[in-house]
Structure formats: C-alpha cells, structure tokens
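Presented as structure tokens, the chain that follows is alone, the form predicted together with another copy of the chain.
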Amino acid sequence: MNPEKRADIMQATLELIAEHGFHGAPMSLIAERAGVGAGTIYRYFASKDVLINELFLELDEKIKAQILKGYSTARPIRERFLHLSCGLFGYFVEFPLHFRYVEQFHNSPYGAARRRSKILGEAGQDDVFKSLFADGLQQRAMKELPVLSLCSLAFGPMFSAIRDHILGFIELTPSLIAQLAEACWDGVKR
C-alpha cells in the first residue's frame, strides 16, 4: 500500500471533477491522470462512490481545519462572524479546486443525503457556525430567524460571489471580500 499513489488517485480524481464535473471524470481517465493502471484504484477504494465520499470528507476536514484556526468563541459575535466569514472566503480563493469540487458534490446524488449539513459540520452538536448564530440569537444581536434561514443570509451572497471570482466575473481581492463580509453581516445583525 502506496500513501502516495493514494494521494496521487485523489488529487486526479479533485482535479477531474472539480473543473469538468461528475460526467468528464471516468475511472480511465482518473487512471491515466494519476499515472496509474485502472485497476489499481480499486485497490485503494472499494468503488467510484468509496473514492468520491473519501475525498469530500478529506477536503471538509481540512476546510474545518482552516478556519478554525485563531478562533475563538469568547470574542464578540461580530467579530467571530467576520473572521469565519473572511476565513472561508479566503481558504476557498485560495483553492479554487476545492470549493468547486464540494460545489458539485453537494449537487448530486452523491451529496444528497448530506445535502442537510450544508457547507460545513451541524453534524451533530459542534457546528460552528449553529452555535455562533444560536449565541448571536441568545445575545440580541442578530435578526430574529430561524437559524438556517440565518445560515441563508451569511453563506448564500458568499458562495455565490466565490461562484462569481472563481468562474472570472469578478476578482475577490482581500479589500471585497472585506465589504462584502460587512454586507452579509448587514443582513443578519439586528
């Protein structure tokens, strides 16, 4: 068992789908690809579905990760919304592969199911970012909704404006992704 060829089958299988989708991502040409013989993916992954769920979950990890990093649940609301929002914008112009890859996960059958956990976690009771509304709900501070619906003002005008930078529409320098980040703020604060 080669770690590497691992690695290697994933980072094509990224590539593949994140820039043609599911359709323009057939084994053979993740194989080729990774510079490795059909057959041997199915020795790192029982099948096509095994390899696509691996890689969602690797590439959530690593989001989660990020962004957490430097946080704290002892800072002001504001302030902890701004540096989530700024984190995820910022990790996702960093790696445009990644955004566009959960982008078509999340719409297909494979994502389905998971469909409900939006972006990131509500898995279970450490979602992040439940908690950051449901403390901005608790403290006054943020429009009086329900908590998805809240999750809906935050995240939509983001992953649409990285939508937007990543397909070459607009350019999502560190000073926008401020404003915007402020915007979106504007629309959940009370």
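The structure above corresponds to the form predicted together with another copy of the chain; please give the structure of the form predicted alone next.
The next block holds one chain only.
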C-alpha cells in the first residue's frame, strides 16, 4: 500500500465532500480527483462509509492535537474553556475545508451515530469538551444544564461565526476570536 496514494484519496474525499456533500461525491469522482482508478480506492478502504469515517477520525485527531497544545486540566474552568475555544476557532480558520467536512459529518447519519456513542460514553469516546463541561458543572462554574445543552450554547455561536468567516461575511482575527470565545463563555458560565 502506498501512503501517498492513500493521502491523495483522503484529500480528494475531503475536497469533494466539503464542496458537494456526501451524495455529491461518488467514489468514481473521488478516484478521478485523486488520480487513481476507481478500484484502487477499495484496496485502501472497504467502502465509502469506511472512507468517510476514517477521514473524520483523521481530522478529529489533528484538531485534538492542535487544541490540546499547552492545555492543562489543572487550570481554572474558564481558562480551560477559553484555551479550547480559541484553539478550535484558530484551527478552523486555518483549515476551512476541515470545518466544512466536520460540519457536514456532524449533520449527517455518520455524525449522529458518533455523537450517540459519545453521549452514551462508549469505550474510546473520551472527549475533552465533555470532560470540561462535566468538571464545570461539578465545580459549579457553569450553568446547571445538561452537558449537551452547554455544548450547544458554547459551540452553536462559535460554529456560526466560523461559517460566516468562511463565507467572507466577517474576518476572524485573533482579537475577534478572543472576544467571541469570551462571549461563548458568558453563555455557559454560572
């Protein structure tokens, strides 16, 4: 197996799904964009579902690696929240295709299944944000709401701002990112 060819297939999938959605990115088009034969994809991925999920997992690991740089659970909840939020904003500003893919993934049956397993706490689904919100509730630093509601309050506005940036409606500068992260904190703090 050629790692470069696999990377080309993943990049083509990322681009096509970000541009056209899951249904607008058939395997034949992915193969064409990646510069490989349609059958070649199946040597690397058993199905389109496997490809879609593996791409998400790869992006998820990249996002985690970026936002966890310098992160410490020993810090106060507010500082932890702002660190992760600014990191997430910054990552998606730098990699808008990743945002578009992740957003589509989370709004699809693929994302619903993954979210369900996270909510139910299945093995291997440890989540830094879920832990942050659980700690915030336990320390009485956050509004007494279900964790999922806190996530919606915090990340709904954040994702909307990132989407507006990608569409060219606003420019997410470091200063504006810091202000928006503070505003998201205001939405969840007690």
